[in-house]
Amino acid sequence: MKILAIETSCDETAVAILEARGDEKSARFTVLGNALLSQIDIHREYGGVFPALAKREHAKNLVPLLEAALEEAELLHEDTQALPDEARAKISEILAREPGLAEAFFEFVSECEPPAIDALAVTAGPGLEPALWVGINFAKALALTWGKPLVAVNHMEGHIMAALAKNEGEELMIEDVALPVLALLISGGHTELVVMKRWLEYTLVGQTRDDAVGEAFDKVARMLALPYPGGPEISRLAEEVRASGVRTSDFELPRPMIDSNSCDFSFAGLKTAVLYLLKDKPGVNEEEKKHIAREFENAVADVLWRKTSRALEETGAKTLVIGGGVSANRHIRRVFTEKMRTEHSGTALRIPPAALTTDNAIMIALAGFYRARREEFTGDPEANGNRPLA
């Protein structure tokens, strides 16, 4: 089976091709066509993703990134195509929202031939409706256009998905995954717990009470005066201080819930925590905010770790996967392979590679093959900012 993927869920917009084969006990996939193209440039200077901004660009980027995807695929043939009038006025109708898209869109499709593919998945959510839309509209036109199913796709089931897939050779690989799964997610949107104890069924297990983690990585880069994104800038801070050797510091932050009785998280309060110490000590150096920046990501992965420890005894899970773009962390990489092969030696860790961290189509791919096996197509896919998984 092959799946073409969308996803513009965010700042990134993606479109792969993976050749799919297996089922859910045992998956390989090919990647013949991967086209992404980031955002971050554009967006550095507003501290954040404007979405408004990020839909512009996605609808400018996706015709681009399609050809591409398929040039690389070796499944772009030019043929002259001529739409019927009804499918025509259908999909400008379908794109009317996404100024610019409709005409770069007939002006491709009428020089191709349909490729030789099974199916279209797209990221339906969670994630920024606006962006999102642009993508469920492209998808939704190319299903219309070349007469393929669509799948609709969990944006955070595409994150558990790329950190269950294994590298072998020029092939992803899922197979033997010991259920109960044990997901722990966490981005610029999310921290949540889930289990799969059935395959593609999840219960929420334990999620934030208010911040995300990484937004809570990007208030404390912003109070620290780092540039955007910050998560990866207060990380580099970090590594600078534990490479240097020194393991004392004037500075101590709390590790909000850590002993609760559940598994939800809050990262308010430590965000807080840090803008009290900065108002409290005006003026830090350079070598002073690697210090707070090590003392606050040590808080976020003693905060991570206890909360998903208490999560595996709970769920009795077998297997422990960490996705989405806070996963890329290189301190909470780190904790969670020495804890798990100290205190949970039983269980499977399965962190994705740091090229499928953050958003991509390949991911959407992965869970688009399983989507589609079981023929769970739609013809009208929705937009959700707040899809939720579970």
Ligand code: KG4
Contents of the next structure:
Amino acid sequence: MKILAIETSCDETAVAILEARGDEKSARFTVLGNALLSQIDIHREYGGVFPALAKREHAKNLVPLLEAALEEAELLHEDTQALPDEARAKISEILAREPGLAEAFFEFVSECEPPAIDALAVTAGPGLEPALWVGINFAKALALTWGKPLVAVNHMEGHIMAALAKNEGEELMIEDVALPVLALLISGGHTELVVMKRWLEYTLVGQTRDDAVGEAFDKVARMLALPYPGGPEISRLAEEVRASGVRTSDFELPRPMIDSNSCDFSFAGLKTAVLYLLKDKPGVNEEEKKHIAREFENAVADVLWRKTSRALEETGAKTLVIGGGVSANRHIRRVFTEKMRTEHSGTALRIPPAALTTDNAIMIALAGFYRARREEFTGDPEANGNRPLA
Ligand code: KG4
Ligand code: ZN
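Show the other one: the form predicted in complex with this ligand, since we just had the form predicted on its own.
Full assembly next; the chain just shown is listed first.
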């Protein structure tokens, strides 16, 4: 099955085309085409993702990225296509709220053959709703024009599939996944533990009661006058001080809810603790910033580990996956790799390949494949900023 996936949930616009073979027990994927454009440089000025701007950028970039992905996949064949008036009117209506997109869309589809794909997949949440709608409307218009079925994909399921995928030569492979799978999902908008007892069926085990962990990274980075997105910046500073070998530090931060009797998290208090610490110490220097970054990262990793360990015991999970943008964090990866080996050696740990940790369309195609196999097609996906997995 050839599947074309579209991702626009936040500040990455991405289109990928995968060829998938196999079934739910064992599947192999070849990435035929992959085009991604990050808007980070545009949003950095605002210190965060600005939804109206994200929406405009997605609308501008989708057609060129689609063209690039099809071209790379050798699925782009020039031909003059006449769209019946009725279809044209319907598509104009679908794309009416995405400025400039309809014009670019018609120009593109009128000049190429419908590509030899079997299904389309699009992220339908969670994420920023205005951004999600651009991708959804674009996918709907393509499905209609090309007569292809469409599946709506949960962005977090995409992160889980990316974590389950292993690089195998040129291919990605998802097989021998021992259930139950516990997923620790850590991103800019999410911090949750979910268990997949049966394939694609999820139950929530724990979640943050306030800030998401990526959000805490980004806010603390801002307090330290570091650029957006703050996660990688904090990580860079923390790694520098670790590499220097200096172990002592004047800074001590709390580990919120670490001993509480649940798998829930709280990161707002940790963020506020950094705020107070900086109030007490005006004019913090570069060296001190590094120490604060390290202590913050240590506190986050301690809490994430303790809650995950508890959830592993509660659920009897045989596989642990870590997904979402924060799973790129080197310290968190190290702590989890080490602790799994020493404390939960009977449980497999799966972390996404580095290129698949932050948002991309390959992960949406992976999840889309399973949804398409189950024929969960929809003509009318809805954006849901808070779309739950469980
Ligand atoms: O999954 P993602 O790309 O987008 C969302 O769905 O939110 O996650 C983005 C988040 C941001 O908060 C960013 O600061 C964080 O992931 N992040 C990191 C690292 N790389 C990205 N946080 C800590 N360490 C990193 N290396
Ligand atoms: Zn994400």
